[in-house]
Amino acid sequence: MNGISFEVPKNVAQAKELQEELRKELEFCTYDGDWRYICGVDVAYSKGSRVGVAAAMVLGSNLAIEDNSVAMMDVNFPYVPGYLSFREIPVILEALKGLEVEPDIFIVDGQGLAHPRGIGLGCHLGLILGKPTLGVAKSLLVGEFEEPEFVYGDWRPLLYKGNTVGRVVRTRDWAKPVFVSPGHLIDQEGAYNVVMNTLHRYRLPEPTRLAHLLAERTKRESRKKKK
């Protein structure tokens, strides 16, 4: 990792005073799109379990799995809305930790700059890798837009107090659509390009899609073995 590293907060409020520290080092730049393997993260968890399950998926530029790691281990920050990014990154990392193929370029099933502090997930991990990041989520969180046409890559953008935080992306003609905003060392063009060229047959990019899978796959492995 070539970038901050992790500071674990002792409370929401010192939470907050971080993020609106570490908002000030994001860098928002064009992005040429010339990527060997990307990498898609996401968590699951179990109902009632602390445990948070953390997938890592890499791409090659075809799109075929090149590499992916797992990981698990108790979430110890509470569930606040807007602060995902304190609850999740210790159990991505500790995935991160697992892959042999190192990737260019990050997608998180969350939010980027589209946050009400403006560093959602996206942000916080790409500050933490030094790498390009963004997010890809598939619901709301702040911000207005006007709705996509139906068609497969029409788009509108995502604003917040009169700023544009992401793209609202139609990725399947006729589906909802989803959210993306840059999290660090990215555009909002390169992030919808990264989108567009991750994308095959399903409303998400496969990266995220397929880490999502993973994790999800893992989560009911170990709790089977539980019983």
Given for the second form:
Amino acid sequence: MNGISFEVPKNVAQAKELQEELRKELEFCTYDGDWRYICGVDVAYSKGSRVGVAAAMVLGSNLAIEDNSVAMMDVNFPYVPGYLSFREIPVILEALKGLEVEPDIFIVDGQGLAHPRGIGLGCHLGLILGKPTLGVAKSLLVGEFEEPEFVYGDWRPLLYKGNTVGRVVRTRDWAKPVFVSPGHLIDQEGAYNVVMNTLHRYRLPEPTRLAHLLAERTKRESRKKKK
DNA sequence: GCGACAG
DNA sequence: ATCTTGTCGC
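Let's see the other form, the form predicted together with the DNA, since the form predicted alone is already up.
So here's everything in the complex, that chain up top.
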């Protein structure tokens, strides 16, 4: 069950056209939550954002690490809000090639549906992989919401242009909420459940949190090795 | 024209 | 996101 291939847009205008086209392919279905391996992805940057370091962390249902992989490569596309996927997907795909275990579902560090054109990094990656994917962002890109209660697990719908595009979730007492939205082959309730089931004692779910640490550590080690 | 703006 | 040491607090 493979997905589409990654196309490289020449500029932001082309990227926008591509997103509007890909948006039609997204499928938000109910998710049974029945995964064996879940993969978190994150990208760190060095050399003034010229080089990207992607990390993929695969966890089992007990949240124990089952596999991981990293990749580093020059990043071409600039960071433009709303077009993050064109900047991060190439190096992410490279990292995923190094996995020996095949994940059932993916969590991305960024938005899914909660995006200006309804196709954030989580959605785009999901289409390419052809697997359930969701986004968990640390800050808002688009939408409006009411403050969730300051209690673990509480949430409020994230509204954008009259539609609910995700959930603003309090993943820890008193901590800033995170923005959860479906990417592909999953719905809002499913995405919320996956996040709640992969939280440990931190604000971010373990797959993404550990992928972030791995990417940071890899970057740190490689910059000292080169100089 | 003025702000907002994932990582 | 990145550049960066120590420091306050659970």
